Amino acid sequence: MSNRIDTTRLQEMARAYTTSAVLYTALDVGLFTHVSNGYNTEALLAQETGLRPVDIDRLVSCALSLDLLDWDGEQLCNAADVETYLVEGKSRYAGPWMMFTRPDVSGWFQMTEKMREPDSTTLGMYDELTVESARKYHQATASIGFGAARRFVRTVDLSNRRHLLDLGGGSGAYSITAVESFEGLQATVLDLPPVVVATEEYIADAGVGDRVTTVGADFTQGEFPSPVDVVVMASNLPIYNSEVIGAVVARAFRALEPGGEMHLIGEMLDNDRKGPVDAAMWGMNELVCGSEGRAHTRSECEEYFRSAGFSDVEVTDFVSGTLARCFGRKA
């Protein structure tokens, strides 16, 4: 007997917006952080927090069923991942990441009027870029950055490479954390003018002065700064169509030295584009955010690799099911 067809997964499809909207008001509240900070029944969350009780049952309720909650007898406590990531004041603390792209969450609303009345331009939404937004975006990228960073290091031996392009840095997580890690390799970021004043900042912070610089420039336009032995992009492959990730790929071929390698890290759609599912998302965000961006799948990236002239190049899993690296060398 075949399985029957009803609407359940259409139905949560709907309405997931409403998963997204209790995260946001947990951390608005402080949910997680009271939770571990010993208020760990719903009669101390509402004497903390000084919200109703009767709010505090629903959203406590709807934590539950998320698993963002747990039972430790008769008293709340986090799931593991939410203790991790989601309680301020640890190290680790992701919020501001988990609430980058609510701004964005009307716009989500408007597709349909953005696709019949289409205004996008090659940079969207970082066309109105200033050195405050620059400061904020990074303040809610930056440890999802330098994570991203700390893997890239594991996985990418450069300790034989001199200096290292990165492209579209922004934070400089990649260049900091690849000086850090490998003795004499110099870096320089490259990314907006308003973008490199924050990436400054952090360079500072890091004591890295020495060895990373940067350059104010929009790197879908001119030539790159050579020599250079590695070039990184990392995290912006959907914010740009395929004729301009094809034009920035065949400008670092140009930039490297004999022998030096390139790494496109990004959301990338398998062949068949049926997932992931986010990386197919953030392509739709640039229809959201105003650009002519959208999702690219592997065999594409090898494509623009290949035809700018790298050899060996191949696509692997960076982190599986969200993020994948693609290389390739200049012969």
Ligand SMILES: C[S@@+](CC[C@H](N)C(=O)[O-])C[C@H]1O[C@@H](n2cnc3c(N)ncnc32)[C@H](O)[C@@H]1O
Contents of the next structure:
Amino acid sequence: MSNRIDTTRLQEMARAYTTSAVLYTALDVGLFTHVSNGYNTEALLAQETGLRPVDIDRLVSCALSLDLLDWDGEQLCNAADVETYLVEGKSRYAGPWMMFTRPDVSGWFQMTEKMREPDSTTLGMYDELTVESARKYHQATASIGFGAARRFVRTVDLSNRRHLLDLGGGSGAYSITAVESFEGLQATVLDLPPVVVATEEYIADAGVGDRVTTVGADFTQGEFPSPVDVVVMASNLPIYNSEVIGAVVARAFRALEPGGEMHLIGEMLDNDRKGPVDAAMWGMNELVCGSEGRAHTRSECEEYFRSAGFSDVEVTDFVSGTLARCFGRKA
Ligand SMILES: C[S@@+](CC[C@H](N)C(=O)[O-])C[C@H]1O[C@@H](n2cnc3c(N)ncnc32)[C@H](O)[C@@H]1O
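Okay, that is the form predicted on its own; can I get the form predicted together with this ligand now?
Now the full complex is given, and it begins with the chain already shown.
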């Protein structure tokens, strides 16, 4: 085997933005939805989208080389994940989530300036939330949050629990799914005041208004509703620095009854910080969004839990390569 090095991977990295741009455009023009609906040749796609054949040729070449599309004989077909998550109208359509960070693109390309002239607040992007922007935001988070919540209730048995507190619960995905799965359970979603307006709409749609309530509050301040016997905090971790996360975990500990448990689910770095890349990038996203947040390692999360007083603390994979789950029990 040759040990010669070359520039291939560095060149790919320098132009990695092209991959995001192609995915956004494919979604803009409904490429995967059209293919799924039988417009599965370039001629049919050009006809259906009204785009020039040369642009369809370019887009299809990119999508094939990125393994988004494949050949089925002479016809195009979607890759399995694309067919499941990127075809509009399908129950697991996650297009809103894929497009969710698109408005941040220009900010990512101003990172150097942002580092040289930092302008950050504790809440970052959440300072500016309105009811309307919260609705739009959670249309995106719900498109993957309910899937993650189903995974949570398959992984964690809450059948003997009575009250779940869902910190930064957003669409209510975890609370709604948990009460639907565990008969005796009630839940409280605590989220910022504009967000809980949207949360209540998800709760009403699911018909669980008698079992899931909301509290409009900032979880970086004040004590939490108590007593509860489970606390979940999902997909908030890199928004905040160690001081804030440590304080939230400590207040969650105080809110729990003896014997209660907490689950912190988020993008966590391995302890040597050599990955996952996604966790590191969510930390950097906070520079772009103007908060003080950063990526936390698994051992840092365990330390927040132990310092708060939790025992049986452990971090396990939640979605391998993306999300981890830190667990702790109050003795
Ligand atoms: C990425 S969403 C995750 C929503 C939900 N936990 C899920 O996994 O589907 C993050 C949520 O945390 C909420 N959040 C962030 N900071 C907060 C704070 N300081 N207080 C209350 N909620 C907060 C946001 O408003 C948003 O709804």
